[in-house]
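Single chain ahead, by itself, as structure tokens, in the form predicted on its own.
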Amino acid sequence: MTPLQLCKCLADETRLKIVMRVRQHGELCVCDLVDTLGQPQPTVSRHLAQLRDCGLLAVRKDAQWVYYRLHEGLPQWAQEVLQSLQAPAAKQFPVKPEQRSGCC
């Protein structure tokens, strides 16, 4: 991954609140992040998935459920940005906990 890659992942707003809830969280299934963004399903698959094919993401499937985390082959400088990005990006999108379904 290069610093232009991250940037490109990071451009659009729904990825980056998903990306940033992942990292809160540690994992999160596809029904927390369509509940915590309002967003449609296939919207947030769409993302999901283009966030998968740049390497942010990691999935784990556990029978119906499709769970996200941050890929472990990311590399140190990726992981720095993310964290110093955590906190603006709370204040900006915040999420109360309730918001979560829990529905898996």
Given for the second form:
There are 2 protein chains.
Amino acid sequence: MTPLQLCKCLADETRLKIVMRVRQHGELCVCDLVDTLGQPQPTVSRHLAQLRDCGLLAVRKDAQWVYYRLHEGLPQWAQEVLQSLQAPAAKQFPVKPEQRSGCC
Amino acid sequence: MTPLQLCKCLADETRLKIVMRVRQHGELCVCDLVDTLGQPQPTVSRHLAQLRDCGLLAVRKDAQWVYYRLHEGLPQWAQEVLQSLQAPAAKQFPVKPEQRSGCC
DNA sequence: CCATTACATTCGGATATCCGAATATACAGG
DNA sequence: CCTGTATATTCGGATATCCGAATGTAATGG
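The form predicted in complex with the DNA is what I want next, because the block you gave corresponds to the form predicted on its own; please supply it.
Complete assembly follows, chain above in first position.
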């Protein structure tokens, strides 16, 4: 995970939202992200695959659900970047109240 | 300056190098960046224009030289992001000794 | 088995991004 | 003026990125 790779991962609105939301919640399943982001499932899934492939997110499968979380092995500097982005990103992409659902 | 805009600005190797180097040195002229990065002058100039247009860099002209620096008005969170990226970015893009020139 | 739900992947095309080459501008010195 | 240096901009074309639509897969429940 290089600085350049991290920046590229976060240089897309959907991926940035995903990472910030996963960071906030600790762990989220795909269908929750699909509901929250209002993007079609294949789109979300593709972005999740990208974030997983570059080592930003880790996966856990439970029955038919797939849960994504921040990868524990993220280097310190990367975690600091995400922390610095958290507050302004939350302001930039506010979650509409009716989207605060539980899981699917 | 939104988190998304910042990430897009840094999601290119040349621009990331420019920002990190400008941050390290406080102020750099274009020809110094051209020498250091080993990229053609129009390429560097285009990236500088992008970084200037999105508010990351500020400009000062002195005779025939143009000096770029980090924009003073950068929000706190953005400065923190750059600080977190500094160390690993320096490791990712080491400056070759013979490139440590003065100005042109 | 069959249908449904959750998720992933593939394929093509649209769009954005990046770069090389050429050209423009501005200034400094002879 | 004329030349050289420093920088910016424009124009195409190449390449990368993103997305919609369709399809695949795995598990679950009847």
